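In the block that follows, a single chain appears as structure tokens, in the form predicted on its own.
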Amino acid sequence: MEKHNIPFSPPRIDQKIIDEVSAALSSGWITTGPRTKRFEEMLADYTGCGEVLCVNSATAGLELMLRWFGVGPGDEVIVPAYTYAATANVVVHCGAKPVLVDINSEFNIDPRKIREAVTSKTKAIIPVDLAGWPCAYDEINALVKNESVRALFKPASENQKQLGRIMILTDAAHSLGAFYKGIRTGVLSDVTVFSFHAVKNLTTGEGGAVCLNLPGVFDKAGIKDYLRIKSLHGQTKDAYSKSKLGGWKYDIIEPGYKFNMTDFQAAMGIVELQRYDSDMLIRRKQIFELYSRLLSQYEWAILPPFRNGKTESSYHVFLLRIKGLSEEKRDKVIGIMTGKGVSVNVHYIPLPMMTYYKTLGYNINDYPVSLMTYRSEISLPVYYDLTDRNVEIVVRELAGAVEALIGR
């Protein structure tokens, strides 16, 4: 039997990679520093948003962004059935109540299920860019801005009060990049944040970014001054700001975390984002289009979108969906898959499935687009290095498979 070695999703990690790290930790600034902040500064430029601010993780930015707005105890934040643990988790951590809805055939959340779980308790709404496409944002926008909804919201903060509705939170992590009706993601809603863990497009081995885009009533230069003492335990210097001369004297003003970004990680951000737009995600688009141009050839395949007018994704994840395969033969292809050496996954085990949500009284039969979508998806490797020799090998060992299950 041929054996190949054909991974999932590796990061990629050359040369100017490991120059611009390397001359990081030369520099003697390992924590947050120079880099850091210039690397803000071009993602800023990058996506068009006024204020960024990086962070060690997408999960800790979703979370500053809840307790910032005030989520708590009693509160209510919907998000989609189907996406990684992390965009709900976070809202378990501020001790509030994940309501989970149902996504609509391109993997989304559903527009008119969100409409159906607003409730008085609802304080926002965490649409997830599932595999770097964009959700519904204009559907999603006006939803929170309709008279009928803003009659619902009952703030019980001072955040909550000038923004006078509910808040839109993208969970963004697959989609920088990506464009929706010719519009960059980071600016589509309130508040977009970012992941740059060691899968995504743009690595910084772990890390994230908080994209501040709120109506000009907020001071958003000083609520990112504020974010950044929060992610620091409430530290109003950070060390770059101390190591200035008379800088050492601080203070703490609230029991904040510990959410920074490293100048070590910012470095390879630097580089990647240099070279995001004309390189990193021109091959992540050739290979999309050469997926679909070679599945396209079998009924059995149904291709994922990535590309629609002036929408397009960030080319993250191919969600591959397999038309008359159960969920059983579905597992049985990714282990012939793996055992010809050719690493493939599922995005995602719908959040009812896991145990934890299914405590909290979540079934997985409340959300049917989510299980069907679950039981027939497939995510192809995608990566920067990832040849087209072996894209025609994923999509030929990939054929045999589902066509030695289902008989043709």
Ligand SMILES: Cc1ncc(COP(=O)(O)O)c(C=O)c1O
Contents of the next structure:
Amino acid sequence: MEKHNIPFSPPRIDQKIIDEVSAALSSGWITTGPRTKRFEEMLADYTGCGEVLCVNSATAGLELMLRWFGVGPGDEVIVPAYTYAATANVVVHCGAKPVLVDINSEFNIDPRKIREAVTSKTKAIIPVDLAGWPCAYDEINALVKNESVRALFKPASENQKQLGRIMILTDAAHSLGAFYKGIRTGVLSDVTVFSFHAVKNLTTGEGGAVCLNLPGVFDKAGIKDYLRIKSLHGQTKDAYSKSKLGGWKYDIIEPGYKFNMTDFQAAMGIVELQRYDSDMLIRRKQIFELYSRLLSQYEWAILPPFRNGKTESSYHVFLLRIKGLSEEKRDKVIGIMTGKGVSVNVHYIPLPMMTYYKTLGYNINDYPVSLMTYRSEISLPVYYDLTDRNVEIVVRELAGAVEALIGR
Ligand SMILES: Cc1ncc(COP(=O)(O)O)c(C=O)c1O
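Could you switch over to the form predicted in complex with the named molecule, since the one displayed so far is the form predicted on its own?
Every chain and every other molecule in the complex is listed next, the one we just looked at coming first.
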């Protein structure tokens, strides 16, 4: 039996990355410092969002923003049922209740179902741009500004009073560089949080960024300065400022977190962002197009959305759905492919199927689209170094496995 070696999503580590990380290591400054600042400026420029704060993960960024908004016990935050656990876990960390909502046929939270889930306890909505495909932001933004929804909102913190409505905190862990109706992610909602985890399109090993796009009444630069303090122990000076001559004195204004990014992480991010559009996204797009072309000949293949007018994916993961295959057979397909050395995956097992979320009372039968999607989904590898030949092998092995099982 022919055995391949196609991993699912290895990071792109080349000499440029190694050189820049080495330069950071030998610069004498390895924690948060000049490279993190530069990466923040580059991200602000790239996304068009004036104020960007780098943190050590998207999870940290999401929690930071929920806490900044004053989300806590007694509050509810609306989250899609079909996402990675981090999106909902942060709500639990804050002591609030994640209210899970079903998705639409495009893998993203269904705006109509959000409306049904809003109560007077709702403080935020966390839409997730799954696999890099932006959510329906026109509908979601309009919903929180709608008079009847606003009337339900009961502000309990200064920031909640100032916003005067539910906050939209986008989980853009997958969608750096995607467009919604011609506008880049980062400025599509109140706050957007990116992930630079090892499997993401742009990686710093671990890392994340918070893009503040709050309405004009907010002093975003001031909020960013405050969040920098909140993300580092509540300390009024970071290590870099303290290291400057005479800069030793500082204060602790609150028991803050330890969410800061390091300079050697930022060093990776700087190299990756410099070539993100001109190289990384182009290759990912080619891979999506090739998968689509090769798979469109199969009647059982349901292709994911990735381009529709001015809305365009960041081409993070190729979420294929297969018609006419039971969950058990889908699992067999994955087993066959793994046996042949082709890594595939499932994004995601819906949260109501997870032990912890079941204990909160969630039942997958209340999320029919999530369940149906999960049962038929197989994620195909997409990464910079995946060759066209690799893509052909993935499709050939997949088609062989599916057709051997479909109808049996
Ligand atoms: C949808 C989604 N949200 C949030 C996260 C958390 O990102 P991080 O690992 O940077 O905390 C992930 C990471 O896999 C994710 O896939």
